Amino acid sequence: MNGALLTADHVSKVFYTPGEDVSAVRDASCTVPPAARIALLGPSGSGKSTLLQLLGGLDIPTSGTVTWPAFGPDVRPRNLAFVFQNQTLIPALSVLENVELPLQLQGASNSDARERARAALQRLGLRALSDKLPEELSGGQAQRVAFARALVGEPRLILADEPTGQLDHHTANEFFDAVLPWIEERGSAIVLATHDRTVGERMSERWTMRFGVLEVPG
């Protein structure tokens, strides 16, 4: 497809154990197009994290190829970013510090990466968090922060794996409100990993991972 932000070309990752070798994902080929809206559905256990990471250059596939034709050759934080199930704020760092730090990262003047980082916690209902420390955070309230932090940047395409997955549905629900206008705006692409079907009917496309196997619509 002309302009994807990425191809996936059957791409299979084994994990090679004393005991047994599994198969986290076996053949998957897909294309994320600019502007997608893609929910990645599956239960615990299926391959979707592990797909997500072979998504985002994150691992290396035992076989086949991930490419990223819009970026050029290579992939750079301001182009796409990553939001982790697990818990990824940096402890010694206020909230407001762990949205600033990418901006920072990319050059931006501390006044400007300041104003830039209030605005984002302001549009996700998070600026009374701003000087609290990730440990004085509840876990939704962290993921909804690394939300913030991916965001910040105005990535072309964003991987979020389980970001809800501490909430409950009308949390999630009430979270995604203020989301997905945002990503909208600035014509971003999101690829969501969730086991959330609710969460899933918010995106326009869904994928299924069973197995390690990846179906996507035709």
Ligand SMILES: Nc1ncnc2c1ncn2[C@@H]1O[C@H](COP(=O)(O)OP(=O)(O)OP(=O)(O)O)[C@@H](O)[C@H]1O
Contents of the next structure:
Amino acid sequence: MNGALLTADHVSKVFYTPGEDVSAVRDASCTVPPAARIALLGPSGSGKSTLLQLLGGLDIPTSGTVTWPAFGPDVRPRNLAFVFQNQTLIPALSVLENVELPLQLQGASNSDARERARAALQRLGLRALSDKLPEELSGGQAQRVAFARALVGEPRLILADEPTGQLDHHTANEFFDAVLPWIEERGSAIVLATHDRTVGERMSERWTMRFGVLEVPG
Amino acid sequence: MIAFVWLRGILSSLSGRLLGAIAGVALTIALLAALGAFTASSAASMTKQAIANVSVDWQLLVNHGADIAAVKKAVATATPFTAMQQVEYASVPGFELQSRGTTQTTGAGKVVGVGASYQYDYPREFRALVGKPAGVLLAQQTAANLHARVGDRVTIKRDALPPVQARIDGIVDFPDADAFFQAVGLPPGSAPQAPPDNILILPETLWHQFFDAQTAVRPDSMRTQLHIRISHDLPGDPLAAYKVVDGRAKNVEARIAGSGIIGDDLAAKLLGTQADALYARVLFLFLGVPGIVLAILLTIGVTTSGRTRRDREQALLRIRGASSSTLLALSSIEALVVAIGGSVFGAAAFLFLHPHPVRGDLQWLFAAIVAGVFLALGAVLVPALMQMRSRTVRTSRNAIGRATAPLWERLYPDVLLLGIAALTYWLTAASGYQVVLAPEGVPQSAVHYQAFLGPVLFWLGAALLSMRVYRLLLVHGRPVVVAASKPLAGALAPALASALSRQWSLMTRALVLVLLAFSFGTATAVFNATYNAQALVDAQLTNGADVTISAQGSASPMQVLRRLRAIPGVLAAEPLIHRFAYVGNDLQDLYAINPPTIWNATPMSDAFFGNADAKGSLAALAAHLDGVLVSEETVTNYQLQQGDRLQLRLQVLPSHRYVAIPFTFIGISREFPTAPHDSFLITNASYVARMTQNPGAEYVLINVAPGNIERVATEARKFVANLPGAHVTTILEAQLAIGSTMTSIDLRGLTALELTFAVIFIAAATGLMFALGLAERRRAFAILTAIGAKPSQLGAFLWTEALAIAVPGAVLGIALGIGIAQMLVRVLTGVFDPPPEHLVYPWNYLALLIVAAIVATAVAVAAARTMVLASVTTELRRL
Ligand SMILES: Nc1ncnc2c1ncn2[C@@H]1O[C@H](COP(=O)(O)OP(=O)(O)OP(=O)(O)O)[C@@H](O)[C@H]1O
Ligand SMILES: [Mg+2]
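The form predicted together with the ligand is what I want next, because the block you gave corresponds to the form predicted on its own; please supply it.
Below: every chain and molecule of the assembly, starting with the one above.
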């Protein structure tokens, strides 16, 4: 498809474990166009995280291919950012330093990185946490900082794996009130795995996973 | 084995830790056993050598009127023995010889009577120079005084009796005259008696014929001794051997109650050796113990690595229902595996080093294994127990976090230790003390153990101070860290600096191990190199050159000089004239050289000369044909001024008379190759040869290309075979035979061992500790990769972190090592003779240490990179 940010073509992933072989993703095909807002729904263990990791290039499919036609060779962190299901702030770095990291990986200067990271935290209402260490944050705070870290480089595609899993309903919605306009402004696309129906409702498209099978409507 | 450990460490942090601990315990066991065995065997070989060097074990002085047969019987019952010779001594007023129209007389002397088999039992007591080694033998010095030759009839003056005459059968040399003529029974500490100037040896029967009558009139001038060699089946430890020998001597004295007294040379020699053995122990402590400490620290470093991660794992196990006792049982199994594995590998390594262990070796191995098992239990179980307690009370301190200064820093132990170190060092080094005290007549030498305090406290204090400074740098010196890591880490430098500052506790721990490993390797290597250089100087001084040819009398090795020079491998061969000269009434050794060429044959150290300038002194000698360099003592005795004229009396060839020859005093000599340590003279060869009308040189000094000494010596022996009395000696023999305390200890085994271990320690400290420390931060690197770090950026991050430990560790460690080597040389200065002028740096070995560190770091970084890249998703799935 023309202009697609991401295309997955008959992608499967099998985990070979001592007891049994787990087919976490079976023959999934999909495309993500620019500015898409996709919710990835499905019960626990259905393969959402595995699929997102394949789509983000963090893991290699057992068969099939994932391509990012619009990005060229430069995928992460410039064009694609990932928000993880677990706590993934680097423990030795403060909140601000964690958020600066993707910019520094792209070679941004010290002051530039600092300024943009501050702005990102400000925008998501996390400014007060700037100097805290990850171990000093609540689970929900850490997840929001991780989201800020994904957004700071203003990538064109964000893959988020239950980014608000540890937030209550209300806070999660409030957080998305801050996040979504920013994504929209930038024209970025987002694929967001979630159990939260209301969060899912805020997306324009809903994909579902069941036993490793991806169902893309339409 | 280390490589194997790494390989496994890459695969899994847990089993890497286990194998690392096994390797640490194995290293500790192997090092401890090897060092112990070294000390024991060096003591045994010193004892053996000492016993072999004593020619007469016991000289039993039999009192006048005692029943000699009864005394002999008492000895035989008290000790097994292999030789017992009766020796008679008579003091005489002098000797006289009339020959070739002149009459020569001497002062007082001694006439000795020995049995025909004496030479057989004690072949080294006197050595035939001219004529037969049996019959009537005249000592060389006496022969020179009397101008005597074989066949001449010498007149022996007797006390209160008419003189008698004997025909000379041979002229002999008395290498061990001091002992042979010692005054048995003098209280310890009294001044040693000089051997008599004039000596004549007679066969037993002839002696009795001449002197039995003198016994009647002047019994005080007569002595009877028994020269006894006891059985040498003695313990290997010198002190134990001393106790056996001394016990037997006391037993004999008790049995013969008042009939005689024993001069126990063997026991005295063993006592001296005990001091040497203590030096070996001192070296063991100085050089070995830090290595063992390091091995233990490395083991603990391994077992306590990855602690935060294991906290989490234990917490998970608890959640799944594991009880404290289950966890303890798991840890106990781990400790057991480490103990058994460490013992097996440690024993294997030791047996590899000692393929044919003797009983003492195995005893040490056993002791080392016991220590290793304790180390294994301690290093594995103690952290596990602490972990459990801290889990239950929730006080576990994170390895990564905000910078709060550790408690010890606020107590300033580093400053305290350095202060005490400086004080003790100053007290010991300034007071010119001896590390090993061997007081005269006291049966036990003592090691001045306080002397260790300086270097040891310095080592600890400097290590702690380095930790403090390093932590301060990481935590407060951010701009420095950023600037230093910029070349490698680029834009990531600020993030890296922050990360390093928050994991200072991991970093300082790793740093101190690298630093200690480097300081250990450097101190050992520098000390060893300095020591070897000094031993070489010592050997060179004793032997004169790589190969030395000496001859006496008319046979001068000059005759074969040209042929010697033609031997392949000979770089230079220089004659050295050695005569005796009277300075006033004082007979001194005189060495005559050709100043410009002597350098080619043997090194001329600045320390040889009073003005500490070898070049200048030799140039001055070359400029003054009649110049002479004399000892400091002579300068003070004779109130000499530069340029003073001196009359020295030398023997002139045709007449053999001592004739006064004028010399000019131009400087002071302190040491010279082949020269004794006391007074001697150095002059120009051409002048002495001309003035004495004797161009013969008594020595030829040969400088040999490395590795050719044995071969050149063999060739040279062929050439001088028909020069009477000629000897070829090599520096290698001198090195073995040198009796001076320190240099007699063969350090090679010890240092080869330690230098090997030092390389392993450094590889382990830099590589293994980094790889294991990574367990704490693997997740951080996985995250870094997941958010988009390229493999090259990850590599830069890892390299910077590894170098942030390795570079300061190596630099500080090498500096500390040099400091410690300096202290060691200083502290042991009393045992070097002469003391070294400066430290010798074994650059190749130091380079090897650095290469080992670089290779280990590179392997560890590569392994870490591969491991992180391969496990990003698994790592992120972990909670
Ligand atoms: N590295 C792995 N090794 C073995 N099995 C795995 C691995 N990763 C995932 N799986 C298995 O693949 C399946 C899908 O897991 P995945 O984490 O993708 O589910 P999920 O939909 O994200 O679940 P949740 O909503 O609980 O996060 C599961 O059965 C899981 O056990
Ligand atoms: Mg998931």
